[in-house]
Partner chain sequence: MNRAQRRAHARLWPILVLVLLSVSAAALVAKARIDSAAIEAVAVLAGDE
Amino acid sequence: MAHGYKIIQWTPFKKSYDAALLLGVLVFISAYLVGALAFAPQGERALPIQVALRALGACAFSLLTLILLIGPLARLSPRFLPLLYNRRHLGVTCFLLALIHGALVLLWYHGFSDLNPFVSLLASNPSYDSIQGFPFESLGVIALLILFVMAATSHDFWNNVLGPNMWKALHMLVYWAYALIVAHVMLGAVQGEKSPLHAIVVGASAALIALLHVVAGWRETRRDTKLADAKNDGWLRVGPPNDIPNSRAHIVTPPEGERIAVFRDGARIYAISNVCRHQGGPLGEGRIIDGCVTCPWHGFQYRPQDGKAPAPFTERIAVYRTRIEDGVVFVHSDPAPSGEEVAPSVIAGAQQ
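In the form predicted on its own, the chain whose sequence appeared above, alone:
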């Protein structure tokens, strides 16, 4: 966590992360340029600037595909979490590549028109009723605007100003941007290709994203413990306390509402909301460090007894009452009043 907003401190991990990102972008673009210019059949070679703008567009599309793959991959395996921590770096880089791609398109195809290049781009082809001649450029413009909004609001300052829910909803527009880019490529670059390779790559990328999201969602649904309010008094059965790993949580899903993370800290049992106030991270997949539940995504911390972030931070999450009866942990489905401290349940006979 960081108090206030200041210049980012580039840790060794961030430096290696961004170095790998920059190297990957350079290798991708270089390989694309060499392949397109050196191996294209005679008479079919595009001009270098045309190849360059296609390389930039292809790299931006590949980065956006990777961005959308990271989420479900991190849900399927914690090994991908390091990619998730600094995913915004990928997003900003993707936007910059798409912006340069768009600028080259304007310069090369519309820079010599009597009209303003941007007006020329949008007005030169009004055939919206045609699949073959659809003005795919407009789809790219809309997608670029979405990527701009996301890049401009990627800093935690905007998360704080907009609130986590609004910020998250805004950044979910990335899926619309991706759909627009897929249509942009399919109705544009793919139309002029004799080989089906581009269409196969784009289609397979979109299919892979959809498949991984379905698999991750299915696995998470199966992993949830759906609790029934059998006694009709709000107390929900979780299970034996020692089934909860020390400093870790067992995530349960009440009949209604958000998931609840039931933590064991030695002999003490706590229950908190599973949703981090920063970017909606799964608190129940984190652990207790120095007495605070620590989000596995970006390290935001909360005291499990009252849900408050340690001073000077002001974030707060819901906490729930627990009890242990006949060797079984129960959690109440209704959160305690905001800010109220809830005493933990203590495992009988265990050392605290």
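Can you now output the form predicted in complex with its partner chain? The one shown was the form predicted on its own.
Shown below: the chain alone.
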């Protein structure tokens, strides 16, 4: 990538996104504090510091649940795509909340013993061999370490250094962090409480996350197995050109390789790889803006005729040949030679 690195590439949208995030966190924590301090039954009232560290933990868990909801929701409906755009700020905020939660736990529950607080955190409860009274703190520590690695590598510098595939594989550890946090709450806070509120909220959140991921994954698998009609010579049937909305695409699945996005720009038909070089975003769900296909995830752009990102960027994706025959668009499943410009098919009789 040829552009200079900045801490954050600020846009007005990102600023309002972050303002909403900050406001949400503050409202959540104050509501939790007020609820727990004012409405807890007599005799069960915890100290303010205990309520505060629980509020931070609950806020981090809720934020992580929201973060994990965004991915499958955006795959199920494009309405949720704006949330995805700045998801990494949610992730870093979640890590910071969890870090303060951990620091307060260390201070309050382990800071006054003769033992080193860090050792005490892992060793003060030795029943690692029992589910009942399991030292759930250790699970939180592992989850916090995962969140740390993810927050530390959330800058696009890391996407470029590690490569999108390894970056994504590293960041898929978040699912294990989530499972660890669910276990951390279920074996920790839930065990000591009379009210089933925490158990219900955490259980329902985990169930919702699992359900949405399974549904979204099942839909993707179905799309991958529903191959485009292919002739022996490698041409895939796309459909009538005017079925493709202007500036948008139809996505077809070739027998092998990545999906292909077939775009209509006025009377011209182009075909490019459906996979964005940045993080694998589905280009075919994006639009043509200023003559460039724009990724719906983070706004990376490519020229549809040669697959090159406009200067100063250097990314390039595969382009495919198209043709129109008897009012039907076909795309060839083999990509055109790299860097070569592919002439668009023009819809006959249409106004340019």
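C-alpha atoms forming the largest set that superposes within 1.5 Å between two forms make up the rigid core. Residue numbers count along the first chain shown, from 1. In this text, all values refer to a predicted model and were calculated from it rather than measured experimentally.
Colleague: Taking the rigid core as the reference frame, is the Cα of Glu193 displaced by 2 Å or more between the two forms?
Modeller: No, the C-alpha position differs by under 2 Å between the two forms.
Colleague: After the core is matched up, is the C-alpha of Ser113 off by 2 Å or more between the two forms?
Modeller: Comparing the forms between the two forms, which are aligned on their rigid core, Ser113 does shift its C-alpha by 2 Å or more.
Colleague: Does the distance between the two CA positions of Val215 reach 2 Å or more between the two forms, the core being superposed?
Modeller: For Val215, whose C-alpha is compared between the two forms after core superposition, the shift is 2 Å or more.
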